[in-house]
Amino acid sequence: MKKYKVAILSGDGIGPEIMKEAIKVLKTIEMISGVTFELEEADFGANAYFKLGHSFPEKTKYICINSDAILKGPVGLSYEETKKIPIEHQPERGAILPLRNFLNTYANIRPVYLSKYLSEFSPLKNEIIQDGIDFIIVRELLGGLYFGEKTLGINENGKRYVKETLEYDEDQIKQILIVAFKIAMKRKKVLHHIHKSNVLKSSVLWNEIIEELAEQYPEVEIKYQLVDSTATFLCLNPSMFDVMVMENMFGDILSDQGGGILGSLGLMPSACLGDKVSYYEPSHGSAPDIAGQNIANPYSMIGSVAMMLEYSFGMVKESRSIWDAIQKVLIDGFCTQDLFNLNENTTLVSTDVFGDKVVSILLDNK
């Protein structure tokens, strides 16, 4: 029998919720497939920091570092509350960019997926989504303007000033790429690279190494597309994309109007892929606003247990029966407080319900 350790960071505001229902995913996976999955909890974010001085653990280190692969939930207080951290154990810069560093989680995985039958969840026309949405974004994780020296001072003149530094070597550029080659081979065999190249000397260089790369891929059409102009096709016609690659902060702001355009951030999972160990979240914030309610949505922390399944243990259809199931759930009419009011034949349901729902189906069909 097949044994995988899984880290438990649950985060801050809604993230202990959402954990819990894709636990309960988890454990049924479990019982049906006959894998047992080991899970071991640990502190991460502004909570941990409130427990135990550190935003990032050395204890959550070695849980994570020991792991077969890690389920993380969103981190974050309110404004008031993260005041209260010093900036450096803020989640963000304390917890979220050094555990990517840390576990060299280079290459996110966003697919941005919409079922023809779902259409009415989206902002976007019905003429426009017909055949819904199904696209994939690649993001690269630990370069540019993110991860570049930063200043912030007194210049010569008395003035303040910020500078930042965009960096990228070939190296990191052409790990992120074959990933995305190898992902595109598996769909439609196209893949956009979306750059800023009339400006920025480094979506220069990343049109060159992609260049390069693409004698080893010659079955996949490269398309190029200008960051600005990529946006205002997201909303004009998404359906023109299928796999698209991108730099760190480019891929930040866009995955998010990706979750726009399906009508919910809550309906976007997302893998953080590395060498060895690979972590697994939700794309949205902790909404520390609607925290202990049982009112979110946790379609986008389900759909990261199936990521998790796919790429870290190989488990394809397992997988796939929960991608199917949670997209079954909406399609029967059920849907969360952040669905509910975009589409008029839907159901409302709590947290909760909602993982219970995802549970029966696998069970029924089992």
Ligand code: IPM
Second form
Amino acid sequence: MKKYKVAILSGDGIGPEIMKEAIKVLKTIEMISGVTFELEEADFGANAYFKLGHSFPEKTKYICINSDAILKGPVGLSYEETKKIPIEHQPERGAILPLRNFLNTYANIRPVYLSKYLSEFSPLKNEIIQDGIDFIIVRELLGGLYFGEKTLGINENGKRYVKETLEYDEDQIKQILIVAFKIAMKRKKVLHHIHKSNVLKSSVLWNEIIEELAEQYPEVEIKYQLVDSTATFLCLNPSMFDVMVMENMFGDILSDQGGGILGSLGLMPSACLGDKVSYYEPSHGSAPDIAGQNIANPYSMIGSVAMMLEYSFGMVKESRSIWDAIQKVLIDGFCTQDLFNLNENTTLVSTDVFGDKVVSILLDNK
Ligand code: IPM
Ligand code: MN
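Just the form predicted alone so far, so send over the form predicted in complex with 3-isopropylmalic acid (IPM).
First the chain shown before, then all remaining chains and molecules of the complex.
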């Protein structure tokens, strides 16, 4: 019987309560599939800093690297609380970026997906959405401005000065493009490269490498779209995209726009894949203002379980059943407060009731 070790990084704010629902769903899959998941909790984020003096403690590193996959909740506290943490230990610089580096998770996969039955969640008009929304953002996660050399100081004219560098080498570009080509092969075989080659040399190199790699994927049609016009077309005609690949910063910005198109970042789970252990997380933040009230939306955290089953364990059927179940809860008219105002015909449910509904759909359909 198969057995997988899963590290659980519940994180801050609403993290623990949405993670509880994700674990409930994982336990249900365990029952249905017969696969065992051995869970190990580890401290991560702002709470870890206050408890242990480190937002990404050594013990957490050990647990992560010795697991088969990692489920990670959102991290970060309120602005006031975060200010109490030295800047290098704050969750973004002290935990998330080091986690990505440590695990070499260079590929961030963000599915922007909404069933046509839920189109009223989207701020876009029905004529634009038609058959729902369904595209995937493949974002490079370990390069570009995020990880380039940074200087902040005074220049020779005595002026305050900052320099941040955008660097990529061809291997880094190739490895993310290969991930994107493979995903495109499993879908509509159309791949958009989002770039800014009219200004940036880095985009020129990306375009060059994508052309070279294209020879290995002759079935995939490659399209080139400038990043600024992509922002426009995501609003005017999102269905022109199926798989989009782009460098780190472009992907950060456009994936949040993807959340906006869905109506909420609360509807976007994500996967961070690498050559060691991959981790899975909701794309949204830790919403400290509503933490502990049992009102947060666990959709993305539960969706992250679906992505883990598919990408780390090859459990495609079970993954699909979770996606179907989280969508069905919403289609049946149940949703948490964040989405409540977006649809008139809904019944408000709490975080744990949402999780219970997902579980009962999974059990009914097993
Ligand atoms: C994301 C987040 C992170 C990023 C932050 C929290 C470092 O915005 O995962 O998109 O910018 O990558
Ligand atoms: Mn972001």
